[in-house]
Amino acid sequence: MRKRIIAFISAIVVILVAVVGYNLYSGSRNSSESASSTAKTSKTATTKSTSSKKNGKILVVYFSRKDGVSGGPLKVGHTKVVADYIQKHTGADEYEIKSATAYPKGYQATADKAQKEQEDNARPKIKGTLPDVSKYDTVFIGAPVWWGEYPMIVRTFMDKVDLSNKTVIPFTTHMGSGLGNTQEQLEEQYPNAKVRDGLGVEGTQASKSQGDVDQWLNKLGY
């Protein structure tokens, strides 16, 4: 009888030791995984911080239309969608170019007006105050491609805002013309700026372009 009691107690002790040992192992493993996760998060935050510091302060300038667009009217203009993706990726400030005089709501009427402005080398007036760009190191400039280049209202912005000695990067939305002549326009307008490779997004694909935008920005080092 005494031997049975001793054996029973021994069995209980073995079970308790096993349970305690498992709990200690599990707790140690969870702590290790938690520390690893924290380290990864810290590394990601450090990488973004380093990238932001390297590129300085960033401004995204864009002209976008909800009306007068093929397939419109839109809830959000195609170019604004892309501009917002750039802003989200880089943490940039945004400035929207708005016309003091409204463009037509119809697509063909807008296309005709855009062509007439280009033929006249017009500089449509911008509504509101232009941004103070002195504090920015990089400026993205985006718009739909109208007749192969930036809309003339974007040329108004370019004439009035000096981006010399800054990094300037074009982006566009289009119906098949890619960047058009926008990159060459920036190089001609700002010979003392560093103009980098831009991105053209087909307008109807703008809402699905975040992956392409992120890949492009990563390639540029942003």
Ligand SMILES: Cc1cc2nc3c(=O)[nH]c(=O)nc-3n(C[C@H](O)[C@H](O)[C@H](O)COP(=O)(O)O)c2cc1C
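Given the form predicted alone above, I would also like to look at the protein as it appears in the form predicted together with the named molecule.
One chain, no partners, no other molecules: that is all that follows.
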């Protein structure tokens, strides 16, 4: 009987040691896991701030119409949707190019006006003040492709704002022309800038383009 009691007590002691030991082990494991996940988070944050430090201050310039091409007005113009994705990814400032004389709401009337502006090599007036670009290292310039190129109002911006010695990156929305001639237009306008590979997004797919935008920016190192 005495032997049985000793065996019973020994069994309880073994179980207690096992339970306490396991709890101690898993407690230290959890705290080291959470320490390493904190380290991971802070590493990600550091990487992000290092990357934005590396690229300096960023400005996203865009022109966009809200009136659409067919099917009525849009809540937000296609190019603005893409501009906002770039802003979100990079933490950039944004500047919208607005025409002093609004473009007509109808597609055909806008198409006629845009074609005439292009034939005349016009520089339509921009509404409001231009941004002070001296503090920016990278400037993204986005617009819808109009007749294969940047709309002439973007050319007004380019003539007035010197982006020499900066990194300049085009983006567009379009109905099949991709970037059109925009990258070449930037290279010609700013021979002393570093013009990098742009992104063209099909206008009707703009709201689904965040993944493509992020991928493109990651590839460029932003």
